[in-house]
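Shown here is one chain on its own, the form predicted alone, set out as structure tokens.
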Amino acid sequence: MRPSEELLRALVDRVSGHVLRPPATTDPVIRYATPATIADAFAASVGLSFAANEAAHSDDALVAATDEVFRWSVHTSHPSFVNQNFAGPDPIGVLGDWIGAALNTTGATYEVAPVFTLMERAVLDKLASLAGFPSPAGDADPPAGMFCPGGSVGLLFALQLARYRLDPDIIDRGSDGRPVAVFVSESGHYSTKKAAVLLGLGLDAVVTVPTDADGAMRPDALAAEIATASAAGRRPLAVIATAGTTVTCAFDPLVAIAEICADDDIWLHVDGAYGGSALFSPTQRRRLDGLERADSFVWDLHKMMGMTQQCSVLLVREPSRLEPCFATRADYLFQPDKRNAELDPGDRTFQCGRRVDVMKLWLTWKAHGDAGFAARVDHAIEVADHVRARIAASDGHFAPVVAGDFTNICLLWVPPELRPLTLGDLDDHTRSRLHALGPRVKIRMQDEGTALMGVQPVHGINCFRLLFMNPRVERADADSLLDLIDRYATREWVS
């Protein structure tokens, strides 16, 4: 049965209201609810839940749902929204990828996706000149990477590659058993262990690597570790170096990393779904110096460029590698003898059916521009940067946990009887209360709606971290959450 006309332009207007008019300062960030609260508010409508024989509800019903989960849900393009490293997505993308999940096609196939396999490819191949990767030599070559359902999933991808680098015959043989090892810092993403597990082998081989007080790898420590693992009869696999660690927005210095990967000839995959966007602007992209020289990238679109969830790709300086590592050649997908064969992209990774996540990407730059895209970058480090200098002069109001230069605030509020703050002077119980004080702060502020902020251990003690990525949070916006964490926590301490 086709859902009414009526039905659908009700929901239209609900979420399009949304998009062109997100939540105001004035309007609560999140209504904060247990999940009976949010149960009982969907029993009056349609319910959450299905029962055994779910019957077809009213038009009315499921309006009346619909609004129960804008009323309920975060609101990420909220300006008091700094809990996480994306925020509230750009207009135009949300238009974008409306238009490839009404299309609904998959982009495994030039014969099923025409016009999203020359995006992907023109979109790719823009990406990886900016990360200074070779671009193609011609429109028969592959392009220079692929799309994938997050960060992690490219990853995984990449140590995949770094395996068939590393020995050719795993694809028919499998792992010849011989131990490995994965380089990536104590601040690197987790998702490394996991790749690890997945790929079968084994948490064992993940080597952290110390970091500088920034969270920043240290090659010295890298050298050394890479020589420790050798003399232990583990093949150096993979190194993965972070652009723009998740909690301090740190960057490992890559030419230095990529000169000691040279050396030993070691695959260099450069984490970057946080900070590879600073890419985009002319001023920032000097964070990513060294880039070129990686073997591999992922980058996260969704997190500083507003895409919808999720918009990643992997960029492979070789994507010569990407078939022989990945193609199977199903014969009922992939004949080499039909039009346009040589532009599947499906072949050349991991999944088949996948979302057109290119639509919203292609459409957004188209209408941004590259001027538009550094604005956004700067835009947010601008914002960034004015909560620092409030910081430096808030008399010890504040005091900054990692000093940091990016897009990321890790910030602790100082009691007055503790002002001017040193945290190596604080005895056992005092540094106890204080590290409770964010997490209660943070639990006030979602019962109240008045914002959403991450707390997060740095250097042993819970601190605020303040996340800008939503173009719509301006200075004024930056000076609202500093006062909100000055009113809560102050009530707080004296509680």
Second form
There are 2 protein chains.
Amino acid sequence: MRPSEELLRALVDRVSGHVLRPPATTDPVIRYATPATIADAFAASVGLSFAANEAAHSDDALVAATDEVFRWSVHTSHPSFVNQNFAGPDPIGVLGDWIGAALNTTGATYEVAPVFTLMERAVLDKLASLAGFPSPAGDADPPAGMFCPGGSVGLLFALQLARYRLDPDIIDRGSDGRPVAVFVSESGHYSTKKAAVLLGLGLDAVVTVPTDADGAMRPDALAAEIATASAAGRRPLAVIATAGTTVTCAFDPLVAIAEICADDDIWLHVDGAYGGSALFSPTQRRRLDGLERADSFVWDLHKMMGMTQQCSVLLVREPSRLEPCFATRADYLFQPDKRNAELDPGDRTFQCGRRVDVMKLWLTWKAHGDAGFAARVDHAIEVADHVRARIAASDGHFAPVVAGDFTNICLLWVPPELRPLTLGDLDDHTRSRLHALGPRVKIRMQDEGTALMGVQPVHGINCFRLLFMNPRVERADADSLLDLIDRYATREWVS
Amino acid sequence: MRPSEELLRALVDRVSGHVLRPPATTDPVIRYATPATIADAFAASVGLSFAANEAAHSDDALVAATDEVFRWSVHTSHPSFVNQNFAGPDPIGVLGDWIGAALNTTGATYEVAPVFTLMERAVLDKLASLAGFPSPAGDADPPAGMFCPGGSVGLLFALQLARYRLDPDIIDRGSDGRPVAVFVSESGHYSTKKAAVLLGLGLDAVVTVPTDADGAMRPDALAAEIATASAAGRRPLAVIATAGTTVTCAFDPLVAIAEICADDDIWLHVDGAYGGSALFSPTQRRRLDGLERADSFVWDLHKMMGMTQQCSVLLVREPSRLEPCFATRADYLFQPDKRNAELDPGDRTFQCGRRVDVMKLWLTWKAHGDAGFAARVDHAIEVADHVRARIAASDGHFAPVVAGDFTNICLLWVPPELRPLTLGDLDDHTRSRLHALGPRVKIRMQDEGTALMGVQPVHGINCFRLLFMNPRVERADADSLLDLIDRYATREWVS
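Got the form predicted alone; could you also share the form predicted together with another copy of the chain?
Okay, now the whole complex, with that chain kicking things off.
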């Protein structure tokens, strides 16, 4: 059963080589391939799929297959990967992740995760203090939240906590079917809808609040929607404010929203999955002013901060609510006659077995310090500011689609004959050609492996969306991305 | 920002050393320590907690801190770790996990996870065929399920699918508050309760079905409970049958249960988080006869099969239900104008960003083949059978608490004056001394680092629970564990 040491060493060499020598700008960010091409590539070694009676493969074949995995995968550490709300995994975070995997345990109990249980408390305390949430008074108090497998799951748990506060009978009796309302901006993440469905609130419970031109929730509109819902007999359950929307990275105005929630005693959840990391930067944290008044907060450290998937926390104002909301006191696991059982996190969350996502964050934070984490955030915004300045100085070559001043750039490439662009003046044919241009450019970039960037509709027209957070991306790299857009778009527009 | 290559290499050396040279039997399985001791140990390098303004630490301090992490953690690969329903991480699985982390992407779309999207389909197809579930007819059909962050989450999704079949309006309208009933045996996992609460069904919806002496659900009792719940106006929503209960590893009789569910048109979910892996063994798979008639099935490959946390799948009979149950069609992510977008798994599950847990399973399976996976399961049962034989031949030295014939051993150590043990004959004082013995023995084992095994109440008295699944554990290792119990218990009983 035990594999050969030669095989293990060969795999260690390959995977650690990838971390020690991440792809350079001149390497392809992706070798785009169809499923058939990828399947063909694996056919030479172990095959991608499994036979009815799959044989064990040789060490050589396994190493060759591993090479194919790297060969055909997207390189999210590459300076030209600006496609997603994550990029540039921190190499220390990757190794911290490996340590957690090598020690493979569950975060459910102190007994099997003594170090990681204490690390969780330390990290949650620190994150809570950055968020302005109360810190536990002593070691006997529960920590300020929990680690979750992703921001969507964190939001799900937050809404359950909100429901439990509104109606403690939900635990035993379940939903009484009375309609509730959850408010989220029209730019908010789709996980609110998913959570509302899973909790049994239904999509009808989700009220979409209009935003301003930059994509931030309008507090006046929120107040109006709350009044409308209440008048229609829907109990306001929670407001989901977004700190860093997915497309334009808008920050909802938390102070004004918190005021409204306080007036109506509505649970305020802040979805800072992406933008929460602004808290690390003394110059950026003002974007989350008012967060200290929220009831709960989700923060994905696997987004801006380069932790590997996944590293999410849910912070809560009143951690004492976690246990009554989530506990079932399984006697085989959370036994009071085990030492230090009061530290077991398992009955304060939904998950049972749970990967120790804290290890990578703890180690990376210790390596970089507060200043290093601030620098990662500040550097990202400096590069994004540089791109904004280049767009502004491009004589109409590029047009910003939303203003924005954080890490996300949404832009249109403007054909020469349309400069300076006035979207409202476009006839339907031109508008639809421009809309179709983005996906065509993206395909060319993928095929040549030069860049991977988002293309998506804003105000009904496909724009390029570039997210800057990878510390390896310098201004020159960002310049190259604009040059690439220009080169491909020029060619595709006339073809 | 980029850490020094020396630091990265030092960390790679340490973590890969742990995989290449896992702890030997003579090494401690744990250096048990209080939180204060662990905090002191870290104080010499980087400190466990974070200062208000945490500095960046030196490479030397970070390496020293990493050594402390290994020093104070539980070694779940150790032959004397039989504490949990996971043990003995497969080294290839660990390295496969590292590859996924190094390439750090999300399993949500083909665009950013082309290889892993195809691997998921290949692995889900193969697992579905082992479970006797229908395989997708063609590449255009969705795969037979999804990867989940743990079995509890998989069960949650399965119950949502059940609710959606019973009442499709749940998606838009939400719960109508009409009471439902979910049936699970009294030995079933507590995640059924947690899921019932989170979905808004409430604990009242969970009906506990009596078991036989070995801990398996009694079909006659299930039929009776269904009739009672229906008569009381609760709609039967789902039956959760357990394939491998947590404590004794009992297998509920699926054929009889499936018959009852078919008669009443009730969703049958099989929780095979632990015992699902019996399907890998031609001689063991009979334990899950009837599974092919279930509607959904959860299977944790991070339990018996040694994958790192976590590696869970939810398989479903009708994959076409996944998308209407979970989709929200976020237009920035799942755009129809992206190539191969029909392969995107993201709209068939709840999670958005999602770690590529498939990589480790795919690589390990290719390395061992079907026969190697079968051998892991068969070896575990051979060792457990050996222990059962030793208990039977112990002249009353040890007493089995439940019969069992899979990987779990629940036993009592019997004081000389009570041999052969008849539990019913014990007076209260002796019974309570025997009950208190287990935790005391466990503490000694922890303090001396000799073993980590479960101690938990069965029939109201603490027994030792040993789970065998680590392929490094041979008969001699199991003998040593019994000897350890005898040695400590003898000493503690008279002290």
